[in-house]
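Only one chain is included here, represented as structure tokens and corresponding to the form predicted on its own.
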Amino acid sequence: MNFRSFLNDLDERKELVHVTERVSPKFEIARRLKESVDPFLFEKVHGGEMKVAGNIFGSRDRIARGLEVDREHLIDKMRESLSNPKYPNLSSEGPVQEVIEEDVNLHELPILKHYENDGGPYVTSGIIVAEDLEGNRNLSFHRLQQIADDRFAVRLVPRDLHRIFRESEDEGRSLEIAAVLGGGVGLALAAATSASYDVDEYGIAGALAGELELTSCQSVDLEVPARAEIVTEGKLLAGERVSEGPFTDITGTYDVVRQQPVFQVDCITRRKDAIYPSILPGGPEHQLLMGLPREPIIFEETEKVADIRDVALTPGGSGWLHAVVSINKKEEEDGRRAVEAAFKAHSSLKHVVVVDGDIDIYDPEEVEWAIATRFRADRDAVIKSGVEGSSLDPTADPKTELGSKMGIDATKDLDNLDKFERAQIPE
């Protein structure tokens, strides 16, 4: 489902709230998304025309809903796209390309500023397309700060984008980039995925999403979801860098300043109507959107060493930094062999608890009720010191980057079972 439909589909059910006043991008959006996890469309936005929208996918179940699955299928779709990819077709029109603007001007585009100390405005949802010198193509999402009528600063973090950009410059040439907007679930979640360098996101997000068409940019030789709100199109330049930052990450904490790329965008197309999505840096939205894309992962490695039943990545870590694993106990060392491989699976994580089976793993009571029963911390603990962790952790080193984790194996004795049934009332 695009992400056109999805909000159609929010209104039918009319689960979306429309803020019908004129609001201020600068702050007051951010506000009225942090003050509730309800899907917002905020109709009238100072400066412009255009609608915001916030929240979308902002809890599993609808996210679930916008995969057309049901919600405990949730990793089982995403592990299907990951071995099965789907590679879209392409189209030679769509409603992104409804208008196309050469003029460019960022000013037009309601970005918002989020919190009081951010760097100055910034687009939260692009997810950046570009290919390296082979034709090996990479989606990923990337935060944008607007620095010019026409330029964005663009974090990048060591991995694909910054790989083919580096070897872009090392041939002394600029890389073609297009930032799409607005592309659906199925391909934020693709784009939030960790596959190995040799994988198209695109087959990941045609097989999530189901009916995505690919149609060619304006400007630059890449390929964008003919059904997305907005593109824009333009350059990576080679040898500039600017300051970027603060930004309010997923942790709620703010990122530190560095020197970063510079996005110079060239031409932006956009549907008629187009209506902008905006992410809550560290809201809801942002944690599942960046964080489901690692839980199929824990539960392939996991699955490895102990009967895994299912994995969450928690709201209280940020949706990052924590995770819960439940397993089918069956041999006293499971609950520390499950403990390593989320480790192994997910270099971020910095907590990870292991329940049984008969735990809720999104109930946070019944996960604490586990560690206080079945957890014994000079016997079940496993601590690691000077370990790599997160760069979103704020204990960790900053120049390093070294930390320390811990992992709870809360599971029962095979031993003494007795010891830990849980008391019943009968019918």
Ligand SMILES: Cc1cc2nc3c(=O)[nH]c(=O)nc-3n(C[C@H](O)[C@H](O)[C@H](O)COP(=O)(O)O)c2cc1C
Contents of the next structure:
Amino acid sequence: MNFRSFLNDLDERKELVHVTERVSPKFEIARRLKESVDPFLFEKVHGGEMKVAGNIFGSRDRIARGLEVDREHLIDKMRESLSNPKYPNLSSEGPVQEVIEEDVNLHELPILKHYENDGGPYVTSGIIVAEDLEGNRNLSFHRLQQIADDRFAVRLVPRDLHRIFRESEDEGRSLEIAAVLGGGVGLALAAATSASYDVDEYGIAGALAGELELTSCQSVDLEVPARAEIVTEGKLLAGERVSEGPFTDITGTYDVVRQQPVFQVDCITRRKDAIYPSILPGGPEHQLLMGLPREPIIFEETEKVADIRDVALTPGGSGWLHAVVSINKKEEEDGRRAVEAAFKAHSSLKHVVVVDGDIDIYDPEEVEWAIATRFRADRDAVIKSGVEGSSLDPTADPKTELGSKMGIDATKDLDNLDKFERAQIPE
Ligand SMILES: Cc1cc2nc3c(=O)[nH]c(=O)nc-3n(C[C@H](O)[C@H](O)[C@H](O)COP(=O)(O)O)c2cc1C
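Can you give me the structure for the form predicted in complex with the named molecule, which would complement the form predicted on its own we have just seen?
After this comes the whole thing, all chains and molecules, with the earlier chain placed first.
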């Protein structure tokens, strides 16, 4: 389902909250999105004509519905999309180009300022499309800090887009890119997947979305989803860096100011009645879109060493730093093996709890109960120090970004199963 069809579906189900009074893009929309997990449509926004949507994919249920799959089968669906990519077809036109603006003024977009000490207004739902010199294509989310009428500062964590840009810069060339806003949840999850460098994430997006058609950009040699809401086209400027940040990231704490590349926007294309999608930084939508694609990766790695039932990155761990893995324990070492495999699969993971299959991993009280009754710290903890973790962990060393990790094996001791039996009350 594309973004617009999904909004219409939410509306038909009477789930979309319409805010009809005029609201400010500075803090007010962010505050409303923080107060409730409901999906919102802000119909009138100060300073422009465009409506703003927020919290749209802010729950597992809504993400599953957007992918037309049961919530229980989200991981299966994502795993399948990795092994069976479906490349979208090219269309000669699409609603995303109903309006073409070459005289760029980013102030026409309702770019939100979210938190008190953020460095400025930020586009938070932009998915950047780029291609390297050999034609390897990449999709990834990058926050865009508006720094001028036609320029953004772009946060590039050293991953694929960072590599593509550096290679282009080494040849003295700026890199053509396009930022897609409102491309649908299949596109979003594909963009947040760290597939290997030579994998075209549009194939994953096509497999997840079911229907996805691309169209050629107006001013750059790239393709974007034909039914997206808004696209900004332009280039990452070779040799230019500006201060980017502070910015409230997934943990709800401020990420630091860094020197980052500049995105010069040369053209904006959009639907006639484009709706601007916002993702509240540190909110459930941000956490789910970023964290969910790591779950199948953790599943596949842990599956190599134990019989895995389920994997979840938890809301309390900001959907990124904490995982719970449930296993059907067969051997005493299974829990510790699963801990090691989970850390291997998701290097940003800080803490992981491994539980037995009878624990509901989506219920924090159940998980804590398993720790209380099945875990002994001097025997079942795996502690690592001075290891690579997440740049978003405020306890990591600010220079080296090295930190510590802990794995908790909260599975039952196989030799003493009767001690762990959950008492039942007979009928
Ligand atoms: C809402 C959202 C915002 C994100 N913001 C950034 C960002 O500003 N910079 C960044 O490098 N990654 C960001 N990410 C994470 C990347 O999109 C993600 O790790 C992606 O897999 C990287 O792709 P790559 O491995 O192809 O480079 C964000 C993810 C989400 C869901």
